[in-house]
Each structure stands twice: as structure tokens, then as C-alpha cells.
Amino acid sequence: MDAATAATATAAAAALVWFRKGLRVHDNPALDAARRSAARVYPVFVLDPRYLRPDPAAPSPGSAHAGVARVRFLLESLLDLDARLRCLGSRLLVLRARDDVSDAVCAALKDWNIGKLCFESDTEPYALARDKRVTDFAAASGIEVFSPVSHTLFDPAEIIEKNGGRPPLTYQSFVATAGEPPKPVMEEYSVLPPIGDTGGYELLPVPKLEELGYGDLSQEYIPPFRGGETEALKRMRESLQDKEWVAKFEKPKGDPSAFVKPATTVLSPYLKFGCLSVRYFYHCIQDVYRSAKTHTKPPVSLAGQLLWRDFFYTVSLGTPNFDHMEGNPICKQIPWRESEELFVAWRDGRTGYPWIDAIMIQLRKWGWMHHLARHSVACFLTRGDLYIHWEQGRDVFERLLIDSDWAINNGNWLWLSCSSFFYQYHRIYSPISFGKKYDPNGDYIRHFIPVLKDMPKEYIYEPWTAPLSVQEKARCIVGKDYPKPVVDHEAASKGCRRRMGEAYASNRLGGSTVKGNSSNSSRRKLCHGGQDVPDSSKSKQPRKRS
């Protein structure tokens, strides 16, 4: 065999499974054909710095694009894939880029001399610019790609494609479209390929959330959500064992004021880094209805709201621009206030609505909050009360968030602030009485914000309405101790309906901003998830202590 041959065959013995999302071993097919093919395998992880290098100017530790909490999550996701590599033989390789992840995925193949790269698809623009850098790489390099389809039950291009090259802009449409996802491939094994030579490479540990550079975090809270598959299989289990639960699961019902245990599986962050497969999940819960009598139906039901993830992770395909207002063909135009003060007010948990407060803070805390809760400070922040741009609030989401999903953040935020699939502006969270419709007593207020814990639970959602003496009581006076009310809800959503309403008619007149089967969504009175968006504000309103 000359050299040449053997250099061949050399590189088509070895494949590199590049991890990015897809934090897992169960139902993992670049894992598993990686395995298949190839007599050695690289399990390859780089340390991306548009996510982890430190930004000093960031309102609170973490980089640019990602929190502390989010950040923490991954190192331990990384720290248990990497143990659950080596109980099968094999290990993480970790790496670090210096600026461009794909430039050190292309030294590797070249200098592994590999014959095969494996990866999850992933449709983020990032991603979808940073892979198409490799697999041109790849292919100037004779190096074989196989990119599957795991993070999302189905293909979002194949549904674009099966709905006439339009994404379908409902989620009925787009069940329709979808039909029934494939099943997760769930062989067992109990070996990997060894590894190859890795040459002079570096081969880092998953780092220490300290070594980072993010400056002291002792004051940083531990989220009590641990990253990593093994924690989101037995999260999965536990929440499955209680079949009655998750036959009659229905998505309006839920309480956004628990926190000691949460009203839903958390399983969010494990689906967003791919710590769990949504396929094998999906299937998961269709064992869990077979043996129930009966059973909720999309979209309110379990299942239904994978299919919600799988339904803007297609729209957000194939929409330009979907992250923005601007020349994005399905976002109404909406002349958004700009107000520094009242953003900073809102993001710091310092609005004076202590219901909004306190999701903030815990947002900030946790890097999570219950789906209703982040419903509220949407609203709150867009057509409710602030008048803000929805796209500021996407931005801390997407920060702060350990389940942050570029897709679903985005969507979300369309939807909540009614700038696409859900266009009834005049329905409005109310900052007071939809917490208290839950937690009368305020125990979320008075756990999040403990400067209000003696408040008595008649002020609890409206401190400034207290008497000076029951403020000076509780040891918390409205304007020195906690602020007074940025805003007076009852005035600022009469003006936001008002505008809403004039930015909806210049639409109009300057034709529809959406386009496709969407003709019904301004109509419907289901919120993302099947919610129904509670009725707007008839509360005691702010009124001024004299």
C-alpha cells in the first residue's frame, strides 16, 4: 500500500462528532454513525467565545450573550456528557477557539486527518453561517458530512417544503403539514470506538465556572436546575410516573407562583441544549396516553407543546429577518417608544409592580421563570404598560434564560407583544390582579424581593397604597426602600391600546404585514402554548398615598 492509500484509508477510519447542542448520548445519530463508520472517534466540544468570553459592560456577570445562570448550565451539561463518554470508553474533547469556533473544527479534521464529520443540524442563522463554514472545508477536503436532523421532531425544511415552500404560519397548519414525527434511535451500546492520535492539541477539562473570568460570583445564586442528560432523563421519569398528571396536562392551567416545585417538568433547558431528545420525550408521553382511558389533545395537551417548539423553529426558517420588526414580511410595524429608563427599570426588577419585580428577579437568579410569568413582564414590558420594543425584552431573555431557544424566544416575543399570530392588543396582563389570582398571600413577592416580606398581603401587590404606618411597620417605605410605580397601569394601557390601535391601522392602510395561511390568527383567542391571554386590567389601580 503506497502512502497516499494508506493516508485514505487512515482518514476514512476516523470521525469526528462534533457537539454543539445535542449535549446527549441517548438518541444521538451523528453519535451513532460516527460509531458505525469509523474504527476511531473524536468527540469534539469547542468553547465558543461569542458566548463565554466575559463582558465587563454587561448588567450582570456573564458575556454578552449569556448569563451566568445559562452558562453554568452548559458546564455541567459538558461535565456529564463527558462522564457518560467515558463509561462507554471515549471521553470529551474539549477545545478552545480563539475567535471563529469553525476555524478550529477545520484545524482538527485536518489535523486528525479526518474522513467523516457528524453534527446535529441546527437552523440558527449563527449556526447555519458557522456550518456552512465547515462543510466547505469539508468538501474542498474530501471529507464526508452527515448532518442529521435531531433537535426538532421533525425537519423544519421538509415541512417548508411539504406546505409549497411557505412555512406554515399557524399551528394548525402546521400539524397538519407535520403528520406523525419518526422515533428516536435508541439502540443501547456499551462501547465507543477509541480515540485517535490527537497530536499536540490541548485538550482542555470542561472549565470551572470561575476560570472564566466573569469576576467574583460568590454572590451569584445556584440555580437548583442541574444541566446534563442524566439529570434530564430522571427530570423526564419523575415527571412521566405521574400518568393522571400528564393525561389531563392542560397548558392554560398552571400556576406561574410556584417555585418551591414549579407547575411544569422544566424540562426546557434540557430540550434547548439537547440534553434530552424531544423525539424520545415525544414518545415518551404518546406511551404515557396509550395507557390512560383519556387524554388533553394538541395544542393544550403535553405533547402539543413540543409541537409549539417544532412550530416556530419552522416559521423561524424559513421568515426573513425573524428576529427583527424591521423587513420581517409576518411582524407588524409598530412605532415602539424608546425609554432607557423605563427598559433599565423593567430589566432590574425595579418597575414598582412587585408581581413583575419578582419574575425579573428571578429570572435574574434562576435564569427561569413559569411561562405565564414571563407572559406577564412581555406584556408589561411591550403593548401593556412600557410601550418598549419587543426586541430589547428579547434580548435579556435570550441573555438570561438557561432555556433560551433562538427560535421560540423570538416567536414569543412576537406573539406576546402582538406583532404577529396573536393579534387581540386589548387583552392586557394585569401587573396586580393576575398574581394575585394565584398567590393571594404574595409568597413569590415576598421570597424574590424580601425587602417586602412584612408587607401585609392586602398591599403585597400594591405597596404604594399602604398607609405610611403599615409601611413604616413592614420596615419598607415605597420610594426609599422599594420604588414607587413607574408607571400608573390604568393610564399607560389605555394609551398602549390606543397606540396599538393606530399602529394596527397604518398597517392596514400600508397593506397586511402577514402573509400565508394565517387568515384566521387574528381571530383566535389562544395564546402560544393554547394560553388564553387573561382579560385586561379591571384591578385597584396605583393611586397616589397622600
The other form holds:
Amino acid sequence: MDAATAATATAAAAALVWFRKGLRVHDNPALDAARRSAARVYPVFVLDPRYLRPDPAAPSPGSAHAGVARVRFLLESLLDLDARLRCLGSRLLVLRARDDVSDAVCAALKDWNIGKLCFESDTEPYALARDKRVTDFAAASGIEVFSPVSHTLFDPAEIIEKNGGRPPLTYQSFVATAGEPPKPVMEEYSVLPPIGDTGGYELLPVPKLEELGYGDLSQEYIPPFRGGETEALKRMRESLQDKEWVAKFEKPKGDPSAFVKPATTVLSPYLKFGCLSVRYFYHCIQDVYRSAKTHTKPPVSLAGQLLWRDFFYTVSLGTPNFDHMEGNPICKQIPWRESEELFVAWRDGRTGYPWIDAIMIQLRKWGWMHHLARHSVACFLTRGDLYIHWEQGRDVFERLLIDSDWAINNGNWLWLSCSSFFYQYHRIYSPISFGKKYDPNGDYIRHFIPVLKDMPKEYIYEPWTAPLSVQEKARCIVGKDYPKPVVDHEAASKGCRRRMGEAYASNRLGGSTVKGNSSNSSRRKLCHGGQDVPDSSKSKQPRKRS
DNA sequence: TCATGTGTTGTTTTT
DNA sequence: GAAAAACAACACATG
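After the form predicted on its own, can we look at the form predicted in complex with the DNA?
Below, the chain from earlier opens the complete complex, with every other chain and molecule after it.
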């Protein structure tokens, strides 16, 4: 045995599984590779202080990056992962990074003399940069790295390559390129290799919210969804049990006002953290389809939803500046309006439109709301009423949603703001009639906005139209107990349509039309700068995500 | 290059 | 009450 072979043999003795997303045991190729190739396996999760430290200045409980509902969901998921690893004779090693997560990982690799590092590949820009620091260190230290794709059905990079180096920009072309996804890795095993010596590391349990500095939180910030793989699998099985419901599922149909029993599976947060394997879920849905006489098809079917998820992952990987308007080649350049006052009213659920406000309050408290409810408020903020930049709305969703997912969130904001993918800007969700057709009595509004609970149903969607005597009887005076509408929807949406038309025309010309000096007809591919952007936003640096 | 087909998910009024 | 039509009109990826 030569020196190199000996080194490899030693190296293979210890493997570190770095959990980030993919907080599960089932269908976990990184964990599977580690257990097969090493005598000792260190399952690690690193707590990121920049992600978890409470921010008292934030507009709602939580850190600068995550609302408390998602922090809680993460901790629950870690606790469950630890429990499941313990069932296999192992445990989760929770490390606290002092500053940068990658530094903590590199230190552990070195201190524990790790020979093989296994982690699930992640395509988000933040993750790519973080992971590169670690893989560079591993390469320099002779540590083998195994980084499989298992967060998505397909390998986004592979799809881009298959499509000639560019991401497919329509769902249909994506589906045509993608084919069938790989099967999940579901081999049963009853024991994992033991963890090795951890040296001077203090082995901490998964922290409680209070230990992270989240003190007195009211009960209202506890969403009705518990994190973790165990809960994910239970929830999936419950959803799939109703085979007829699965076979007939059509996304555009479904009641956004249903909150006691949501109209969708609410598996998105479990997919976001990888508590549930998307490949396993897809596979189980196919099983149900095989047992059904007929079933719906993509894009509207349940399986079709998972393909949408992969679609956005693929486009986001292949598009520069995907999370910005400027410098994003697929994003229309639109001179959105600056208004802190209107933005804050929207963010805090004080627009005076109960349907909009109830949704934003559900977001703040639960970190989850129905897909069409998200559409309503996203349309309202951007092209529908307030004409405010989608990046501002994106930031709010990104922080508060428990299923907040970089690719999907940005993709949907591009979509809803008619900045990309979807362009029919004259189709505007009414903040009054859209909710009413699902929930004429306004039960959803009454639940999330208690001050309106006694408003008669005739006025619940438009309380400012209620006669004063009615407002008094309902103990809710508009302008005092509940805000007046921040804009008049009729006028605002009309103005938005007009401005969108102008912005589109300006994009077609490929230059500024308002300010003249439209020299050439550069294609949209090249567009950034030179657009009809007011000075206020033009002079600004690209919005920093906080 | 350009014609073509397609696009998850609007609202309001009429039948 | 459900379904269809009218409304006012489209953008653009794909091949």
C-alpha cells in the first residue's frame, strides 16, 4: 500500500454529513453515501447566528432574515432529525458558528480528521458561495467531497445543459426537456455508523427558541404546522390517503380563504427544509395516479406543482441577477413607485382592504397562506394597486414565510408583478370581489382581523361603505378602529394598467422613451440601465437584501 | 427571421 | 347557481 492509498483509507474512516436543507433520513443520498463508505459518521448542523439572532428592530418577531415562525419550524425540524438519528444509534451534532458557517464546518473537518464530506447540493447564490469556501478548503486538505443533487427532482444544471446552455423559460419546454425524475433512495437500514471522537467540542442539544433569545412570544405566532421529517411523512400520507382528491387536484381551483383545513397539502415548508424528499413525494403521487381511473395532468395537477418547483429552480440557476430587476435579462424594467408609507401599510396589514390585510396578518402570524392569497397581495402591492417594487414584497415574503424558498419566491414575484413569465397586466385581482366569491360571509377576515368580527357580511369586504350606525353597532369605526383604504382600487388599478402599458412600450423600444434620447433598439436581453426609471431609483445601489 | 401557438389560476355581466 | 360570453385586448418562447 503506497502513501496515497493509505491516506485515502484513513480518510474513509470518518465522514461528515453536513445538513443544511435535506433535514431528513429518508431518501438522503449524502447520508447514505457516508454510512456506506465510513466507519464513523458525524451528522452535523451548524447554527448560523446571522440567520437566527433576534432582531428587535425588525417589524415583527424574528431575526433580520427569518420570522420567528420559520425559526421555530427549523428548530422543530432539527429536533426531529436528532430523534430519528438517535433511533439509528447516532445523533445530530449541533454546532454554533461564531460568525461564518463555512468556518465552523472547516474547523470541524480539520479537528475531527474527516476524510469525506457529504452534503446535499444547493443552487442558491448564498449557498453556492458558502459551499465553495468549504469545498475549496476540502480540496486543499485532501478531503473527498460528495455533493449529490437531492433537493430537486432533477439536476437543474443538467437540464440547462440539455437545453443548449440556457434554462427553458416556459413550463412546457421545461417538462419536455426534463423527462422522468430519478427514483428516491429508500433502502431501509436500522443502524448508522457511530460518531467518532469529537475532541473538545461541547455537544449541545438542539436549542429552544428561548435559548436563542426569543423571550416572551405571544401564542399567536405559533403556526398550526409542526416542523420535522416525522410530521412531513405523516402529513404527506394523510394528504395522499384521499386518492380521489389527489387524482382531481387542480391548483387554480381551491379556496384561498380556507384556513381551518387549508385547501392544499401545506407540504411546501417540509419541501423547503427537505424534511420531505420531493422525489419520494413525486413517487408516491405516481402510485396514487396508477390506482386511479383518471387524474389531472401538469401543470395543474399535484405532481405538476412539483415540476413548477423544479422549473423555478432551473430558471433561477441559469439567470444572472434572478432576484433583481436590474441586470436580470428576463425581467422587465419597470419604474416602480417609491412609497414607504404605502409599503408599510401593505406589510403590516393596514391597507384598509380587509381581504388584503387578513392575508398579510396570516402571513405574519402563521408564515403560511394559500397560494391564491399570495397572488392577491402580490398583485395588490405591485401592478394591481400600489405600484411598488416586487423586490420589496419579495423581501417581506422571504423573511416571513415558513416555506420561503429563494428560487420559487423570486420566480413568483417576477410572475405576479408581470415582470417575467406572465404578462397580462390588465388582469388584476380585485381586493374586494376575489375573496368574496370564496368566502361571502368573510369568516377568514373575521378570524385574522378580530376588530371586524361583528361587521355585517354586506360590508365586511368594504367596511368604509358601511353607514356610521352600522360601524358603531359593529364597534368598528373605519378611520379609527380599522384603517380607511390607502388607495381607491378603481382609480389605482386604472392608473397601474396605464403605467404598465407605458413601461411595456418602453421595454419594447429598449430604451428610455420618456426622457427621449432613445438611440437604438437594443433587445431586452441587454436591457438594464437606459430605461424609464426615475432618478430616485436609478441613483440607488441595487437593493440589498436584509 | 418571423409566424405561430400557447399561456396554471381576472372580472363582470349575461344566460 | 353554474357556465358562458364579453371585456379589451397580449407577449413572447419556440421552432
